[in-house]
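There is one chain below, alone, in structure tokens, taken in the form predicted alone.
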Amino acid sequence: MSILVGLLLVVAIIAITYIGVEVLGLSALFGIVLPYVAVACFIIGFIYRIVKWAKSPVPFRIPTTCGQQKSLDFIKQNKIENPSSKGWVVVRMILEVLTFRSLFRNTKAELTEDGNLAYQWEKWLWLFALMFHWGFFFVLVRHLRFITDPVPGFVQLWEKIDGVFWVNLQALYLTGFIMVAGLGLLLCRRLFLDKVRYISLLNDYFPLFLLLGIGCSGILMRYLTHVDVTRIKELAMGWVTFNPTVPGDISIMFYIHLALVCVLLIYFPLSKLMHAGGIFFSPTRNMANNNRMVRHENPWNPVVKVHTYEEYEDEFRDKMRAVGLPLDKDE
């Protein structure tokens, strides 16, 4: 049911955009108003979630570790898996963000015919996630050409590298196809693996269908419908200069692509996609495991009024003496 609802939501967005632009002529609404609303929702929502996480108390030092902790001098420490300093925490975080290092260690547990539990390496999730995330990142880098004038040199350089293959006299950007392939494989994993499908919810399927819609509509614009790129850049430059105008007719495929992107921006701070920012605030990742060297005190602990034993004895001395209890001070 969640699969169907997620797919229907994306289809509904496409249908609403088509009717709004082609039938009702609301190109200014979908081309100007909606992008500004989406960006505002994304920025405000993103900052709100980050600030909320930053204010959350961390009462214990709880880094996730899977290697030798710093101990005696003759015992070799695993500085990345079990960092004891901020410098090695930074190294660990860089590897986590750029290469999904912990996901690379993903294992699969299965019962053998003998009834024993066997563990196997499971690298497919790591590979699919890497394809999508890096593909998506480089697609975003290429899209900087629409909101910059002049186009930065690194964007032009990456376009040459990404479009090294040519088909029918036009560059074939590989990262777009890698991104869509990664998304498709992640979706297939949820659809065809029983255990994963059992725990998957609407908020797992909807982002996948939404991102697939964005990727596929972008590929259709680039290689099949051939939209007017000059007009699109004119519209995009109007956004960033706060002087937007709809420059004549633009293909409906562009408005569909734009509407899906805007929905993604609005949905992003409300969803699991916020792990993009939340990973930096995860105490299991951003803390050094130095419990043996430094006492960790919770700075959010409230001031508690204590009742010492001396005060307790002063309060109940007569009663304690009457029942024969020993006293530290017998006045």
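Residue numbers count along the first chain shown, from 1. It should be emphasised that the depicted structure is a prediction, and the values quoted were computed from it without experimental measurement. Under this definition, the rigid core comprises the largest set of C-alpha atoms superposing within 1.5 Å between the forms. What changes on going to the form predicted together with the partner chain:
- Two rigid parts of the chain rotate against each other between these two forms, and of 111, 224, 302, 167 the one at the hinge is 302.
- The rotation of the smaller rigid part against the larger one between these two forms comes to 33 degrees.
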Contents of the next structure:
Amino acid sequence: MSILVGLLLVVAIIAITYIGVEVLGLSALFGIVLPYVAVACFIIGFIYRIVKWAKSPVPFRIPTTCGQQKSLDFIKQNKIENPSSKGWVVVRMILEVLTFRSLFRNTKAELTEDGNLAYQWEKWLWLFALMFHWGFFFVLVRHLRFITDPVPGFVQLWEKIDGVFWVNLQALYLTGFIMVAGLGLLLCRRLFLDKVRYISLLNDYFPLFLLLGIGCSGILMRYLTHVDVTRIKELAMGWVTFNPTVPGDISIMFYIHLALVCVLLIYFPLSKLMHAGGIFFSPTRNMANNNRMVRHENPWNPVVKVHTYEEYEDEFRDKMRAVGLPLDKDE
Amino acid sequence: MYKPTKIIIALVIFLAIVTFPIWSSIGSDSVSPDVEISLDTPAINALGDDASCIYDTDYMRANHMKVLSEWKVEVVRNGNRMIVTEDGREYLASLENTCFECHSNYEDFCLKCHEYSNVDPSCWECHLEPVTDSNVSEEV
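Next up, the form predicted together with the partner chain in place of the form predicted alone?
Starting with the chain above, the whole complex follows.
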């Protein structure tokens, strides 16, 4: 059911854009107002979520570890899996963000025929996630050519590397296809693995369909239904110079692509996609395992009014002396 | 807020990355939300008011590379140099003899958009690139 709803939502966005631009002629709404609103929602929403997380106390020091912790000198510590200093936490975090090491550890649990629990090799989630995220990153880098003037050198360099394969004298950008393939495989994982489908919700399917819509419309525009790139860049440069105009007719395919991207930007801070910022706030990832060296104080501990023995003795010294009780201070 | 300095530094970095297209364009002279391509060549002027390209302007703006690619396949693979459009006009399929006959102003026509949108077309892998101010020294 949620599969269908997710798909229908994306189809509805496409239909609304088509009607809005082609039938009602609202190209200024979809080409200027919507992008500004979307970017504003994205930036404000992102900062709001980050600040909200930053205000949450971390009651316990709970790093997850899977290696030898710091111990006696002759026992070798696994510094990446079980960091005890800030520096190694940073190393672990960088590797986690760039290479998804915790997904690499994913295993499949299955009961064998004779009733034993067996864990099996399962790297597909890691591979598909890596394909999608890195593909998306490089696709975004390539898109800078539409929205910067002059275009930075690293974008041009990356276009050369990414477009190393030519089909019919046209560069075939690999990262775009890798991104869509990654998304498609991640979707198949949710559709065809029973256990994963059981735990999948609308907020899992919707971003997948949305991103697939973005990827496919982009690929269609580049390789099949060509669009007027110069006018699109004129529109985009209008946004970034805060002097927006709609420069003539642009194909509906572009508006659909843009509307899907805008919905993604608006949806981003509201959804699980915020893991992009949230990963840095995971207490299991961003804390050093130094429980035995440094006391972790729970920041939400209330200030407790205590009455120490010293104060107790001060209060009752005379009475205690009178009945002959031993005293720490007896003057 | 816990660890406010770290959070603020991270948010500033986030904002700097997200707004990169805005601040990278500030102060550069070449920022031009309008690109004017010139149709002022002797051949086009000679055609007068009847001047029309192979397809209409909007189609050519978006699909000229597709047209060129189809021509290339016709000529190189099928050996057919005469292209007939849907409304019956005949053209010699040739970049240098047909396209450049009218659009002889390479720098004010092709390069205008290609440089603006950072496009590096593959035409000059086979064809000889028209001489411009910037590549004339390389030719010598």
